[in-house]
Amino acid sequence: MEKTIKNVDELFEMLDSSFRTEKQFWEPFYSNRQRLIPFFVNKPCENLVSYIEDGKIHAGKAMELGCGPGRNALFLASRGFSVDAFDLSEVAIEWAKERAKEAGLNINFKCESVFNLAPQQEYDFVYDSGCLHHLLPHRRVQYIQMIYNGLKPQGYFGLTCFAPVTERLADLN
């Protein structure tokens, strides 16, 4: 017999059952250090830098939304930030407290869902560099109202997604 749906959480369940989980994929990814992934190395994303460096984004309390081994959650810890920093990947999180144990920097890793999360008005910023893009449709909605949850009235929220290199892309020069 089929289920009922009863709430949006059983929807939303429902919905995720249709795909592979996101632990399955994301453990093993990072488990080999060596592959050539360009956030594997321990540097910042470069638009982060210059909100920075610009002066646009000044120390506060930050989240970092999909942290993998921490490059940009070290780099905001290293310019005065209290930061919070979060990836679904047991991996990803014991390799970024060991690179922040190495750089000297306390930040507050944590294993945890972005759909656990409920801050309150409590970040000046908060950072994703590879979460949104990785999460399904129906749960976008869901992550974008935690963000705005957790930002502090005049606070902001940086954004870096990637899109695939097409040939059409190649003719809008």
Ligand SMILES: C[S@@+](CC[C@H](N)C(=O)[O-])C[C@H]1O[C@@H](n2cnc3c(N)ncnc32)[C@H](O)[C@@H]1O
Contents of the next structure:
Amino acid sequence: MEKTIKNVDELFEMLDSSFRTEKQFWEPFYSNRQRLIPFFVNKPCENLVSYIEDGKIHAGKAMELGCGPGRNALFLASRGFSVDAFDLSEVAIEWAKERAKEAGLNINFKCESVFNLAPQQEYDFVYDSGCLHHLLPHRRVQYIQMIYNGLKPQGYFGLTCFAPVTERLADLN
Ligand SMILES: C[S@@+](CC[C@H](N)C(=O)[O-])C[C@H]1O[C@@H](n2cnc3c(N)ncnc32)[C@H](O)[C@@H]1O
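Having seen the form predicted on its own, can you show the form predicted in complex with this ligand?
Time for the whole complex; same chain goes first.
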């Protein structure tokens, strides 16, 4: 089928349609909680813990993007942050809400794509663990712009990307 692309939005939509639908991938991914997936364990990222314990980031309003079952949002809330946490998987968000309830923590978990967010200078800290590298390359500039707009002027953005263990071992040799 031929289609004339008339603007950037239409170009991005055309590129989107060439790839898998993220929601279809992530819902079944989270349906079995017993799978041996490192980030299914309810422990925060080590780097995130160090930012807080070393006093680099202080409690304030935080946003977690692609929060999954909520391990980092839970940690931030336990350290006094007010947390909004988003993920496009309903299954992951339900799991995160259960964890928050069990821990007695009040966190605003919401099932939403990061591309539907438009915060304006609201957050002291924005955190992404493993979400950016799942976003299609042509959409990443839009994502970074959303984060930039959402941070307060002196706010911080923390980013963690995952790498295969084999590459990490090669780095060590
Ligand atoms: C590798 S997992 C990491 C989960 C969590 N951040 C952690 O470290 O435990 C990536 C997460 O990004 C979410 N994700 C991918 N694309 C997204 C989008 N457009 N909007 C919101 N979440 C998204 C997925 O549903 C998945 O939960």
